[in-house]
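Let's start with one chain on its own, the form predicted alone, as structure tokens.
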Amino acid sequence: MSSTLTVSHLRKTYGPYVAVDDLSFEVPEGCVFGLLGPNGAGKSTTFKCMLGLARATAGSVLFGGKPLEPALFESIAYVPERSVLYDWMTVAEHVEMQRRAFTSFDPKAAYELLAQFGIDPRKKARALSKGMKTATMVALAIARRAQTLILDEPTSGLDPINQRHVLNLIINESARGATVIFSSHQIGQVERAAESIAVIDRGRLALEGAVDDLKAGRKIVEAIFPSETYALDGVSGDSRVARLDRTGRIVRALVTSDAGEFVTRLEALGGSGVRIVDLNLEDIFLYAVAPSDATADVVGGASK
């Protein structure tokens, strides 16, 4: 599958502050791609550099193998994190402005989408709530019929019903052949819609790949031990353990294979309530960006 977007060694600094640092990833054509990261990780800055709204300090961004140029904006729709609607204009006037600006814009589709969100096109933008402003921008972007959609927090401020509606629209856009790149603070939303992800932390790539591939073969094994100083007899050195975390008496291990056999080992060491938990996107995200807890085989100074 060819790439719609290729980001190579992207770097953006603001004086001494490094917002994006040697960031590289590829977005396959026609997929839904989720960009994840903690607050301040550099997601919005990355989007701005991709679209020329901020000048990258170094690196390159290619759309279909070509550098960004004005003609490409006919096929790229962007929804920023903050509203860019004109407060003094009505929603209908925004629809008309888009109709005049983009040849592929479909006003009928825009009004249908606005109706689905319950937005009165006669209202001025200043009268809309934060969520309704987001929904209006999403509706205008979808009605563009663009080949690439870049959506920064496209469910921000929306109620759960409209959040689900936006996710359905994102999935539908991918089904018609468009490429959708979106960020969200709500990992469950990304897990529902995205086929591939990139996780960035402090401006650097922490993890990238297809969601199914990142989950494949890996499980979480949880156990409760009799005390916080219970010896684990070399568990942290087990070749199957990619990460071992402890919170009090609870041990949580990320294992790469043979989860059932690992359960038996923890039970033999005195663990109770041992269970296998499927790895979800939240686990993948947290393991990518959170520092490891202590992984020694003994907690609290007890000997093995």
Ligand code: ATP
Contents of the next structure:
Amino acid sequence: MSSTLTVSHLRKTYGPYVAVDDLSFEVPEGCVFGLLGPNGAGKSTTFKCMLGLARATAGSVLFGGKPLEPALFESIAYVPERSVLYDWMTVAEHVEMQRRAFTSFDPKAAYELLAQFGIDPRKKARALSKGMKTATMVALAIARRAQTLILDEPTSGLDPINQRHVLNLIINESARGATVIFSSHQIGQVERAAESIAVIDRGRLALEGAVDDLKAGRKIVEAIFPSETYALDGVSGDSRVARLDRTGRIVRALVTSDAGEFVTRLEALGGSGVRIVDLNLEDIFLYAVAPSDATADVVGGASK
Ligand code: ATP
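Form predicted alone done, so how does the form predicted together with the ligand look?
Up next: the whole complex, starting with the chain shown before.
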């Protein structure tokens, strides 16, 4: 698969503050790619640098191997995090503006999409709710029939039905060959739509890969210990354990292989109700950005 989008060593500083730091990832052509990260991680800044709306301090962004140039704007649709609709214009006037600006824009598709979202095109943008503004921007972007869609929180403020609809539209766009990169704090939505993800944390890449690959072979093993004082002899040093979290009597270990054998080990140490849990994207995200609760082998004062 050729790579549509290549972000290499991207860096963006605001004065002394580093918003994006040596960020590199690739988005294959036709892929739905989720950009995840805590508040302030640098997702919007990354999108703005990709589109030349913020000047990167260093690094490069290539679309199909080429740097961003005016001719490429026709093939890229962008939905920013905040509304860029003109308050004094109606939705229909926005449709007309897009028709004039982009040759591939399909006004009929735009009106159909707006109707699906329940948006009256006669309304002025200032009369739209937050969610309706987001839906309008998504409808206008989808109707562009663009090769690349960059969507910054495209489900923000939408009700669950419209959120689901946006996800379906994203999947449809990819099915027709478009590349979609989107951010969302709704990790379940990203899991549903995205084939690959990058997690950024404080401007830096924390994790990247195909969702299936990130889950493959990894399991969570959970156990309950009889009291809050217990020893986990050498468990955190076990090469299968990528992470160990303990909350009171409950131990949760992220294991990268041999989950069944690891169950036996925890049972031998006194754990009960030991079970293997499949990893979901939320676990992967939290493991990437949240520090481990416990790294020592001992909790509650027992010795190793
Ligand atoms: P959220 O999920 O909350 O939308 P984000 O991951 O999109 O966050 P960004 O909006 O990219 O995060 O912001 C990254 C960091 O850069 C934040 O600390 C933010 O305060 C800072 N930042 C963004 N724009 C500017 C600016 N114009 N001037 C100074 N700092 C900025």
